[in-house]
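The form predicted alone is given below as one chain in structure tokens.
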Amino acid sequence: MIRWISGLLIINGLIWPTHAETLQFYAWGGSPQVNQYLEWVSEQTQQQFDITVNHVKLADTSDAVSRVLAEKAAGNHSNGNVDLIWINGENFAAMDKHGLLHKNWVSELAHFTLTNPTRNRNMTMDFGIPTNGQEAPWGKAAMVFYFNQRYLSRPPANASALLAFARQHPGRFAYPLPTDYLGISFIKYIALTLSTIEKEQLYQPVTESALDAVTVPLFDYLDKLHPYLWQQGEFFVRQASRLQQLFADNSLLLSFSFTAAEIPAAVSRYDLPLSTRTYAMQDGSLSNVHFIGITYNSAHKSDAMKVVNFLLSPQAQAKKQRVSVWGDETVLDMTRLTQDQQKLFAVDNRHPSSLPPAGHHVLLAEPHTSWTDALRKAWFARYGEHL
């Protein structure tokens, strides 16, 4: 039962506070680098704007989406607990569908123009859906692979070579279940590189005929790959973090991530071998932009906009891009920055495990968000029975 009484949200008898003296930023909390960066953000916003940013650490962003939806159902339209939310893809589509985001605010940010949105379409598109000013771009990421050069001199350069690698080294590669973000990302990478349909169809809402056409080569590939995976494809890890552990203990010769900076950071912590090296597949790297939204019922929209504008500043974007801090690629267009601002992004003493400069060969934009659930369901229909 959901009730709204005297400024409190009551859900199944539990009382949830709906207002705090600080700005509530709901964001994934599974990365020490992200958490430390947001602590720095809060320090900066306190000094510059007298605004404290409280990072509410999430295991799953959908939990925050559900909370805002519950507040709306309870009639709380002006005093929500979630002010800012780090989202993209499926969660943005859900919030857009239910009207849970503040509208038409992004163009008012002074630093948004530095993303050059008229030239960079990805700044206003989220998994194939127009953002319509409901969320601001925050960072970019693309899939990378990594290997231990002590044991592997020539890692596979494309999907076809990856299959050959798996056959040559049975049990030494794995991908997570597609319930995990990295797992479904791997499936989308294979689907995009093998697809024979018109690419534009992948950036439109999925249809049954298009899905059938895409899954034929996808499943043919996975049918051949699975017997040579870790545990012969009979068992899949549930979380991406487990891949790094398997690689660290040499169970896997090859692994992958959606965050290039994660690899040198792990090496620096001695979580991965010093001989680990990062690279990108030549046939393409699945890539996307991640965003920040302001909820429709935030009581602190003006303060929230100040914080997001700061997050888009050259100062904040440059710090976030440093591998030693986070390594999240900036959304700013360097041609829009002054020479002094560009110098903030200069990289000194690049870590040997880092992705080389211009390491990505081809960037593959995320397909329309409807493809994510469709591919996940199709995967479980074919392979999920024995899991």
Second form
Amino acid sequence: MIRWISGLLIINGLIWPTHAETLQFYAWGGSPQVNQYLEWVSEQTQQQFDITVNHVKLADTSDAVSRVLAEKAAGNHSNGNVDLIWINGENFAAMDKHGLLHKNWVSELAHFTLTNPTRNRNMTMDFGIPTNGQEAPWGKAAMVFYFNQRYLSRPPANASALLAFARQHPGRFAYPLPTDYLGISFIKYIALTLSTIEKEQLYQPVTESALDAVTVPLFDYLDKLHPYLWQQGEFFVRQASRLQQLFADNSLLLSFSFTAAEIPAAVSRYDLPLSTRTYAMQDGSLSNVHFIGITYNSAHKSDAMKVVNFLLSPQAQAKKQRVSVWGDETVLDMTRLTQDQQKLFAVDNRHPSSLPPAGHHVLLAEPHTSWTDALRKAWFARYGEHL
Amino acid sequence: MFAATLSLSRWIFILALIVPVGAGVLGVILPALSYFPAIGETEFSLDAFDALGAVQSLPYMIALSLFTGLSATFLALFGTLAMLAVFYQTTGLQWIQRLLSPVLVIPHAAAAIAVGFLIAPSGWPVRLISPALTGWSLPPVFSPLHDAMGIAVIVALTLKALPFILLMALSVLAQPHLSARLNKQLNLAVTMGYHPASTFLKVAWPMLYPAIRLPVIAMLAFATANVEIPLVLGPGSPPTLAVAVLQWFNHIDITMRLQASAAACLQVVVTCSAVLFWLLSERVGAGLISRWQLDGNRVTAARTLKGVAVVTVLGILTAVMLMLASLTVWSFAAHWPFPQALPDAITVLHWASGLTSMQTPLTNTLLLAVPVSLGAVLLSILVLEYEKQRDHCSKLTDKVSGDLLLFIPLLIPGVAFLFGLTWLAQLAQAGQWLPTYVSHFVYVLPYVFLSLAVAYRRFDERYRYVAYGLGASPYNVFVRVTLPLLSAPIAIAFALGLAISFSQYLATLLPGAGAIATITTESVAVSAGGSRRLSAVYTLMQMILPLAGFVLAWWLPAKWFNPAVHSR
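Target state, the form predicted in complex with its partner chain; input state, the form predicted alone:
Next comes the full complex, and the chain you just saw is listed first.
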């Protein structure tokens, strides 16, 4: 259906040459909240710059990637259908590899400096691959921990405190199998905070010596942690969502998630206790960012940059972060904003269980993509087959 | 024309049972021998078996499959024996039958999830005694869930196996010629001073067991190869072999399919070994009973049987009641901190959101179950009618010749042939719905046929003779006499077909490539999700659906086909 509609839209665009001020924004369309937000964006850009943003709703972002690739193969280098595209991770890696994105435009955006890219390196790294100014950060997801305040007044604030917590409260913490994204994320978090090697190596393709250097402290830590995990570390949950259920049972006193907004939502649905509190680790929160790219063959690059700059504006970012709108966390660094701009992000009725504003201390960028598989394999080699 | 349809139906029946299973097994043997063109493997070799052999925990997986399957089957059989020995010829047995029949139609996945609710460290039993008796203000850290020995798996398997074996035994005992003979022998033994329970063990059991042997072995085959229950309740390192097969098939690395196929073949061997072991144990049991028969002891095992019977009855009834109550309470619960026995408040939020998200799965469930059950009922009736007409003049035999054939899908582990079937369906580009219909049909047909065969066998032939005598054609006799008189058993068989189709997990998940969500597949998915409350809603729905089918099956024929109503 979505492909059919987008097909129609493209035919439409071919028959009636679109006005220069209409941009085609190819973005996943599976969430009504996201779709509504993009409608609001289009209204705003029409008012401010006389640019219409047409959201081409994708079922799978890789469809758009293959479309641009096909255009390149067909020699359409200057009048592509796709102007803006919402991507990260694998899809970015593919577009980067095939040279499908416009380069070195992001630093020209006035609002990009508000993301404080020198301090927050995930603004310019997408799963370990440098963005080279091909895509601008739009929103982010970061690992948050949550604890039950009824039983725990001070949750562990870093990896070593987490181990101490586990010893003090045996069986009250768990992480999923590394085949689950949250499970491998936990391992990455420990690896990033404990490894003694140059951090740079984690953002390059994995090598055997680098992996050994990382896994020695990692497994030393996990060896100590496992006996104190839920089920003595003999059974690992297969899906991250199961952690929430165990936490709701009070079987776990500490758990973690990659979507901070889901925790207050679960409390409101009675699926987490009222005494649930969300926080971030002081030694860093593993985070990944989702980006917006401009295709190399877009005919409207300067207009597209105007729109991206608007998407990075405090106004647009604050709107997006509101739980009632989308709940997607801003990429802007609060320290870079004026008092008035910070006020935009203040929430009147903050849910007691949600992450406090500016709750993240340090954001840890995802290691290079190749580390994911290497760490997962090493984990299973060490701790045996878990199915 | 009618005669041709009947004999054709016989062939369709045989093919429907043999072809999908046979093709499925072939479809798993080829990749096990490293023939898998999709990933460029076209050379036959034993590499996949070598890879499987290199899995360190393989012996434990096999041992766990054997241990859980054999223990559950033995416990269920022993429980059945004890209950029959103690309650046979008493009104208690009718009560047990009435109370346990609904358990039979609870899907395995639902039973596993419900047992999980009960034995969870934060489950109701623990809450009821905490903190008063235990001093626990938090759920205990040790838990019988996911234990390495598979005890939780055995509990759930037994809970499902026992009603099945008991009801099979009761249907045998209800056969008039058998029960008449049996009752005389039992009464004679009792007048000789034997305790009724010992009498049953020494006299009735040796006659009864051979009649329920095939269902018991089917149960054993199922228990050693089941996926849903160990997936929800079992350990993970190592899991049972069947769960390992499933996880390897779903592995991101598609070359793991070869190892998974080899493991699926091994699963067949494991199941066969369990059956062989069972057959050997039968001899030991038979030797023991024949020694007891002659030792003159009037009270052999009477006390043990009584104890086991009481424990079994009370255990199962308490478990079932607690499971239902706890699922119901969870499905309406607002916040419910441990160790409170009851939630802070009740809400219909979970039912509202559950019923909204259930619409597609519910439609899919019915789209699968209704045509499959209708087809199975129709085919079974035609085959039974064919056999009846064929045996018209010969002596009416108790054994329907297709009986052994019917157990093929029940004896060959689903993990072995369903994967192969799915692979072949993908090769043939048959889509998702057609293979799913086929795999559901394979499982529904045996139960529908067995259920209808009982009614057909008991059918009073004199009605048909009178109709023939009045000059009616075979077709007219079939449509105007046999079918209306059998409307109640046909409705029950249809409801049974629905229940079996509703409960299919693997047979939906694999051929449907995960794209056809039913209540059962969704329920297993939701049970691993974040909301225990939503899981309770789905599990209850899984139980309500088949029961609704049976209630309709009892009620509709009485309303529509009751001659007394029509004659008015």
